[in-house]
Amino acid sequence: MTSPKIINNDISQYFQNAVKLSTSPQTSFLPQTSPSHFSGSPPQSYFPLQSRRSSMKLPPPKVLKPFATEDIKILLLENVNQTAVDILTHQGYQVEFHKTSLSEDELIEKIREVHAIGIRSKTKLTAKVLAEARNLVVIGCFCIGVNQVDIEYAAKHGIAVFNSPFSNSRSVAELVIAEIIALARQFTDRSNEMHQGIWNKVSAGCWEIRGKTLGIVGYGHIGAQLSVLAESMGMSVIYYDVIPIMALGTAKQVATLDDLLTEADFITLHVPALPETENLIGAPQFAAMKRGSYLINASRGTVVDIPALINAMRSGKVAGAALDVYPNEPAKNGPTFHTELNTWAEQLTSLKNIILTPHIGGSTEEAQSAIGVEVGQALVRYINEGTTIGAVNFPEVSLRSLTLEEENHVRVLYVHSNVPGVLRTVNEIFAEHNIDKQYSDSRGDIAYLMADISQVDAADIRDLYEKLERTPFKILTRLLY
């Protein structure tokens, strides 16, 4: 990544130009006519800064502008929700929107000039792609997962990554509840038969879910919501997680995965894609399950050994399954789910009582609107203020906003290698100035420092910037004034 450049050697002229920009960031995240297609009022957590400022009657925040950079350019791919587009365009950013993902060559061409990129699950931001990004400072994943991004490479090159870990939890939980009922009643088989003109009214192998045991693997945001919904429908709930988690309702945590597999009638998976979770459910786990049990995977495609699932269903060990995710998923819609992508595709689609959906767990209007707000706000906060709360690859650092009364201030954002001696060097640079507030934290090999410095003029800001850029530990320097 190339360093930000001084646009004009005459710094005072640069400041005059910056002030005149119609694209200077605004403080409010949502436009006056904010989208109204939520099914209800979004939780206050979607509007944390406004809520706190309103309730505490704090002075209005100062609009910060980027020093030594061009107009902020944003690239949004994969039909990111309109709520995000509205939030970002309302800031005056230059937003380029695409309904689909791009080929690698197209992506490389586009990413060279942008400061931020928003994606969903199909776009792969590999080290090869990110190496071409000259100005990129932040990535927004408008989804839960971030395995489509090389987050380690991004961190080492000063690129923060944000995702949406909460906003689609309810949508996924509702999908799983629907699939539990559909599998128990063999809905999809009966529907397919009717579409073929076959009347097949049967009750054998069809069950109520009341009184059955649901086993949840991974009791996070989705697993916990699912637990409450399942109990409300009369199911008993047990769950397994790698850490102790307080149960909701009357759910009970079990000690091992095998304990869950041997007891549950329905097993649903809600774990991340990690080396430890690859083929978490394979032949040994299917052998441990009750005969006639059901499996649902709405987490990540690598968690289930699909050939082992096919064998378990053919043998009758597993009575039904629902899959929303797969080891290899098509990059675009269309007739693209076939054996060239996954060698077992035809065998899987030939099975009875199996529900196959194209990774739509979070694909509801409500979830996508909320995700657009959550990630859109995170991007704005990082670009405008430097806040990394919620970042998946950076230490979480935040300072209160500067106010309009605080004139002649500059906010220093300094991403650096986590090695001894950095703070001493940086504070020597700051020594001739008044530091209003400063906070630093580290995460692995990366550290991040934020500092507000008062009583500075244009020459001071330029001097600070140039000195920080020359430090041997620097990964990225940004100054907001």
Ligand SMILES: O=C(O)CCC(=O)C(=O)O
Second form
Amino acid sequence: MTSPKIINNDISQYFQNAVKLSTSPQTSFLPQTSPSHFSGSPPQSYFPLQSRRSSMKLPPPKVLKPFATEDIKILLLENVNQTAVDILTHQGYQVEFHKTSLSEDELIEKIREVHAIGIRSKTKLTAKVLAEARNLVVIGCFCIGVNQVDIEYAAKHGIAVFNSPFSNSRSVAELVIAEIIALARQFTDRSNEMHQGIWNKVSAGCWEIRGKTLGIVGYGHIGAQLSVLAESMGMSVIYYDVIPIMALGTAKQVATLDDLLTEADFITLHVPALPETENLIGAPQFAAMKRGSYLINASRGTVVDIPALINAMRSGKVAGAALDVYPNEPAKNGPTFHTELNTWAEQLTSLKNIILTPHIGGSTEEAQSAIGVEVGQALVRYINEGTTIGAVNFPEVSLRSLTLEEENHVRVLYVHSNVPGVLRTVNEIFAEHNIDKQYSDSRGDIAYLMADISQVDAADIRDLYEKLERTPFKILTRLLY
Ligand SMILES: NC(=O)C1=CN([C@@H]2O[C@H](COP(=O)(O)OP(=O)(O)OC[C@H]3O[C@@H](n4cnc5c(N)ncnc54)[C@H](O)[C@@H]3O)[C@@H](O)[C@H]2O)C=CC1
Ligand SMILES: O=C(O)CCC(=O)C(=O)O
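Can you give me the structure for the form predicted together with the named molecule, which would complement the form predicted alone we have just seen?
Now the full complex is given, and it begins with the chain already shown.
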């Protein structure tokens, strides 16, 4: 059968019509040829970009199609903020929202169908789970840490991962400031006693924080915020990081972790979960600390050896501790923090002057709302336009939007293995058309190419797609038009 001719020369309109004629809501041009991935964009471009455009008096962006947006399925877990739900539903996507994370079996069942998933820190997107995802093109981590996702596996399978690198940093820093004072004054113990009717007015072992030394391990977004807040309260700040970082205020970088441990009165950890940071603070590090020092961990549960901390607190080496994160964390709220989850749970809860919080460092209205917007927008931009700015496992590539004045254009999104000869092959496929703009970048083993090509008849689109799909280095092809 020959393809219909485009009478008005507007392929976007042609394909909108083609979609309307399809017999099933699942039917669209590319998914039929490639059930494992989808292509397309919603009827409205992402509105903040539109408003920026209108203030700059640029032509309106072209709506990239080819299929019904209600076919896009998004799974949001762990009570992701309403701002994200609003952004994604506004696009017309199907959004399924859950307050908690899911068991592995439930997750596998659900992930099979969705094109995008939004999670926080609890949902483990392992290679085993991701292998079940037939349509998934993008993961949104509505948090800073991405250690819960196998980001390399995701990249190798054409799944982009986005996070929110600093929207909750201030919230974590403020929690740590509160904990420094609370530990120095033992006030959670006093408060707990009062709740049991016990009046226990003591000053022994209670201190001002003014003039004390705060040791920050990991001087990134959170560590640096904290540094400024702590100095403003009269503390001296030292920090240890694996890279040289400019000191804020009068803080000083020290050369080794031991230098920090031997000098600091309060030690706070702000490193990512990495093989190198596993049990970064264990028995030898507690031994190096000053007697009567304090430890705060709001980074990841793997960073502190908890049995060693329990020993250090029992011996009086450590006078107090605050933990927000644990090696194993419950999936749901409720009476779930017990020895079945972490064998030492009762020993920990029976200690004095230890503040235990349920991973709430980033849990403020401000942080969650900002994260919802940031990651929600990143998902929309990737699904609708192919933009990977801010991705943690993909090269960062972006092209300016197509405009309504640019007819007969196709945007090619092509994730491929980073091997020689790809551009030559791809450009041979594009050769009969005009490459208006093209941008390609690589990151490790994978590379990503975005290209807007013009002089493309509707009848050519399937051919283009199939040729790209047949290339030996292809990981994922999407065409937007
Ligand atoms: N409790 C909570 O709710 C939250 C926890 N987090 C955790 O806090 C961590 C830190 O967050 P950010 O400050 O935003 O990260 P960041 O990436 O801005 O900073 C981390 C710093 O740690 C340094 N680092 C890495 N390995 C190190 C090592 N072995 N020793 C010393 N320094 C090392 C890095 O060079 C970097 O400067 C996140 O990775 C996340 O796991 C983040 C937000 C909320
Ligand atoms: O808010 C959350 O669920 C996780 C916060 C966190 O640990 C992060 O942003 O890395």
